[in-house]
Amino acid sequence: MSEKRIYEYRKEVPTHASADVVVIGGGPAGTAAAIGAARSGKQVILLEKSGQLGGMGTLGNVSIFMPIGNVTGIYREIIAETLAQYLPEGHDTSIAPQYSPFLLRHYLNEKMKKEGVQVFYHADFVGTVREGSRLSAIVASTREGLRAFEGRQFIDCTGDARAAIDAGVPYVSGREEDGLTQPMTLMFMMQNTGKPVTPLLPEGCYTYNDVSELPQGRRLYWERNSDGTLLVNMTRVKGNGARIEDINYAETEALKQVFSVANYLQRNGFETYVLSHVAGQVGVRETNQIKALYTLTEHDVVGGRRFDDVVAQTNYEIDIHSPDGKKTTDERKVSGYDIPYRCMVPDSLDNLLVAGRAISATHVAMSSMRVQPTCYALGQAAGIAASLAIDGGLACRNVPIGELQDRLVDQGVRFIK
């Protein structure tokens, strides 16, 4: 068929559950948003498209926390309860602990039960129900078909701004000059057996003999614990993970690269290691950024800008894996900066916030703020802000910043002055 047809699909969707706050996406931002709202006394529904919480930290095996220079709030709590040996005495310290994605998955399941958050697994976002300037429900695809989840406030933590975009919030993708996004990576782990192993290379894979031939043109891995687990970040596939054809190609190409890189490592310094775990899906660094009340810029990041409505802080470097297929990475140290609440607030909706990597930020700024600890911080702020909006009968844009920051402090957040 040469012409693509457009179909109009109508269906009555029953409501499955209702809550004060509905969070879409169970990654770092979503889990922290759910906790932040629940600790503010709200009934919370958390919708997760997969069978596990943790986002790329568990699903994508990105099982290392990048250093952000502020170990605080819910993120600090997670470190204290799962990786106590890495917990710094003060909050204004950088740590980069490697962790077990399997243990984090279990921990988050138990955490949601303790916090009273109602989690719905295998609930994939389908659409929003909008009435004027407010959302009234989210429609999700579940094991029982399409179901609606009603709420008073909604927080989009999908990473791709799926709910916000569906509701009409303007957005951009990739770098300003051509829309290209950072490439995708399939993470994997290798295990030290303590004895020589036979390198494995399945049919159709690549033979890498030199560092320059590797997908990233470099060796990038971590083995920070004493259990012989090597975490490898060395695959790279050009494309936008929010596009059908790009993600289809990435899933198969990245897996070929995994076997090929593992084979290279087995021949170059890791002769006793076997491939022990491959993430269930490719990791996506960058897709869509909403246009909110404020857009975080490269100038803000490199200039160490401070904001009156600060809700998160980081000094993680500018970290841009080349969007155009080159084997390069733009890495630039930064001294530390604030992320303002306004980056999470769409102008056109009264009861929707966006937390996580899809906040309003330029391509360069996003490369710094996108890591897991920062997403936990943004999610916690969004959960509290949504609760304050309910308490005051306010639009999200009118949440009192001083009260939001006070509530963050009450929940263990400390800001670097």
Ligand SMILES: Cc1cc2nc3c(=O)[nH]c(=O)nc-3n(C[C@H](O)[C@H](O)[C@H](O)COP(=O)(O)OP(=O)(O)OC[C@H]3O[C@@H](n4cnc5c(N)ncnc54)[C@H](O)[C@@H]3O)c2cc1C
Second form
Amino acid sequence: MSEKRIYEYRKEVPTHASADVVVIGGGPAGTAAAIGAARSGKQVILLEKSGQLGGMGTLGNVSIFMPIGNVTGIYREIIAETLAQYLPEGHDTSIAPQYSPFLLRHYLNEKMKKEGVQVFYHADFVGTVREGSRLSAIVASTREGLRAFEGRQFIDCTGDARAAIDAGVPYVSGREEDGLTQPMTLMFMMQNTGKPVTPLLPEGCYTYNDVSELPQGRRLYWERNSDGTLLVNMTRVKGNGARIEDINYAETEALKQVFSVANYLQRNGFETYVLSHVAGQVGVRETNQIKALYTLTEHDVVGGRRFDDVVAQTNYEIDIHSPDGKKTTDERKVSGYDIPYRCMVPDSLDNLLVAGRAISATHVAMSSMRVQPTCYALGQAAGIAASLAIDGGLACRNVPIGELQDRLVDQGVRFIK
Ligand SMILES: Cc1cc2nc3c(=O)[nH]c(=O)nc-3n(C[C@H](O)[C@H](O)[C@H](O)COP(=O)(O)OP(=O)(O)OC[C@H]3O[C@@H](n4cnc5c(N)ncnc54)[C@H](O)[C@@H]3O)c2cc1C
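With the form predicted on its own in hand, show me what the form predicted together with this ligand looks like.
And the full complex, kicking off with our chain again.
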């Protein structure tokens, strides 16, 4: 094969909007970061590449919150406002409510309006404009072409650390020994029709006859009995969702598995159910982790480590879907630990934070901190930290931790001692 050419692409890009804080990616971390900054009195722009907020929860239909044992801050508020029946009295009682991805999508749209956050949908991050140790703007691909968005502080919530990596922040991917990441899963829903249905199996799909033949070697679903909805997490495709060839393969292979698993379920216990919804894109569990001032480790997670600069807390288990194509899942309970602010702070830049699943963490530690409630918590902390950095004219690494924690408490966060 001939050597691939490298092109230099130069273009003048007009500025479309400016704000104090620019958040890139509107998933759990990004929406909470935007709210955290807006409630600190800052003008906030939120850029989202798709047409909806909520990240994997809505786009990937991962519509169940995993239990974290600290139902707090903006996450608690979302539960109170959308799923009040599940709200625990205390902050340290775990809940795992299933929700409607359609309602959460609508709720987050309206929430951003109420908070005064300027959301740009279909704004796909392209590149950073870096001047010394600071970012001055980011460039996004919009419906009108490339546009710049200027800010004083930037928060990368893309899940893949796309902006941080573009700006030169070092990163790692997957297991320390071989770089393999957790596999991808295309989520789907089935609906009880109340009468027997004819199982469907399009050409080219698989016939599974036994649980051991299923992609995960197990049945994993949640039934919303009140409305007959079944949420199914049973497909599995090996690969790293931040790589072009891997995601290409995953999108087609996972859809074949959706039809095949649905067909299996229609023959094994769900004889009255039809396939009613397939997520618009395959769900990506793990891609890139930045290297920040501190890297959360398995030792910290297992040992229940506490940190002076704690900004989020969780006791979600270690939960590793086998990265190497096996049908196993490594699940280990943990008692509870802190996530320090430093995991979100790259060393080399003064005005960029990374929140959500791409924070600095080892493969094992990330498998526990990656769930939605924890990402909301990290985002909220990043939003407030960005605001404090602006107020104090400080680099992110110098944000006063005591004040950050006080502001988190003011915004409804409770830290478990
Ligand atoms: C199959 C699967 C099952 C899971 N099960 C559960 C579960 O049951 N419960 C649970 O709580 N968690 C679960 N998780 C984990 C959880 O959903 C994610 O880890 C969490 O959503 C990560 O939040 P985030 O904000 O960091 O990133 P994401 O949710 O990935 O959000 C990132 C956002 O950034 C946007 N974005 C990305 N790139 C760009 C760009 N270039 N420009 C602009 N925007 C961009 C994306 O469109 C997206 O909206 C699961 C994940 C998967 C994949």
